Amino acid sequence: MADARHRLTYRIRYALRHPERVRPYLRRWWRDLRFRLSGKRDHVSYYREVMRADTARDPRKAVGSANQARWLALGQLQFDYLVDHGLRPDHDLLEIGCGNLRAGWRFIDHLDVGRYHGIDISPDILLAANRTVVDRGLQAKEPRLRLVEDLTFDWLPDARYDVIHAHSVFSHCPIEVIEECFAHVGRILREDGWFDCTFNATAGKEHHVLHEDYYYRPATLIALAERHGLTAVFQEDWEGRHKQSKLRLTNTAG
């Protein structure tokens, strides 16, 4: 049934089974609805003006943490998956959408000083972000915090990270932006670095719900991935851990 999200039929029984879902379904239904005929039609400007809304509401629920204690636990568990991968406090990480630092905090708190870079097209939630780092006490470890448009990585260096790091980015991008990232994201991976990244996964037809969740297939991005000179392996391991899929990549001539 999963596979069958995009259909009207599967989104009635859904809405039959789950009526408390209903009300919110329809305010994100008239917040696209607002946005798009507003003109935000680009993916930055679109998913901006989500950002805005949903930290104006509570910052937890913005980056997908439906309580305090759901936000610690989600963090943990990306935390713990790279530490049990080999992030050492040597390391350099560039953590691709950091939201509010719901795994970042931890990952500024494991590394040595200044080894922690969070870029986010969000400057609602970046401010969030700025405020868990001085609830944290985490200033003396000066993580840097980047405002982005894009996933072009431009003002960077080549061979600049040992680990990059994307929760739940993929699950709200439109295919071409994904693209950017895949094409650009080798140039500035070390030569033994990864790329982790978690996607909706969907073993039928790819498709949106109101330009905010994606699903893909795995070879699809697996495929895009090859494309641009990157080796994509399905992190086997991961799943079962959260409802999205997780995606390793590689430099292939590395």
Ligand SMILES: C[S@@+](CC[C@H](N)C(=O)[O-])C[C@H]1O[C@@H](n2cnc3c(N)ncnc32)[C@H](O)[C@@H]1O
Contents of the next structure:
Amino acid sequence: MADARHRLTYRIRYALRHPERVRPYLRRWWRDLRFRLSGKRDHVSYYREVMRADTARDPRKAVGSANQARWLALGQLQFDYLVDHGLRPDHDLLEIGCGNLRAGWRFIDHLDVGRYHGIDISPDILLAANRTVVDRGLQAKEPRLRLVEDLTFDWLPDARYDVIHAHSVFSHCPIEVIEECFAHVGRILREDGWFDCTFNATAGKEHHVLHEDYYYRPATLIALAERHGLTAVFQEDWEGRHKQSKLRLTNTAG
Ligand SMILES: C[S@@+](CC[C@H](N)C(=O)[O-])C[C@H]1O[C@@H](n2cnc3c(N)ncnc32)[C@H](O)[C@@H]1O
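For comparison with the form predicted alone, provide the form predicted in complex with the ligand.
Below: every chain and molecule of the assembly, starting with the one above.
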């Protein structure tokens, strides 16, 4: 009871400090209620529905960019970071939750033919991704885009990728989805490969907002990775570039 009262007071104070966020929040609250009442309770069907609605309005906004300039800038940010950290044209890259290729089109352009693979749970955003390939004239690079409904990677062979990348995906995922990914991702990573993923970091209580935005303590994800034979390192040099934090996971030696 005290907890509920505390949450309500917090929300009222927050609304008074940010009145411009009240309408969008109420819109999302209403959507959350509708999706859940219509039986979209598991993460994949719920988030597919979110992406279907948002992509119909604007694929750039659906992946979190308010306009074309922000879409380009956010892709550039992800691309520059990976290239600065050693992404080479002869690397094989898997992008988890590739969206409409905000960063993906730059990776495709940078990598040799056939070395970019993107997966997503949303058919709508993958159609927008196809459109980006065409708009950017990248057909000859033969990127592979695949619809998935879980993160077990069971169709893939062992040690398939040098680099795996997931930007702004775990920020929308409940912990069991992240755990599923951690349980299987080590198998498809090469020995010296790495997996970068961003997440919403909190120093306080872990929570979600309307089943769309999830907040985790870094220590929770680092311990989860460890349980699945992965070493996770908090990427300090990413801090301040973006509102989310980044972890780098590698297979724990031995
Ligand atoms: C905020 S968008 C980011 C897209 C892209 N990474 C980027 O930075 O432009 C999140 C994407 O992750 C996808 N997604 C959400 N949960 C997923 C999951 N469990 N597996 C794969 N993709 C997922 C969504 O459909 C969406 O395309």
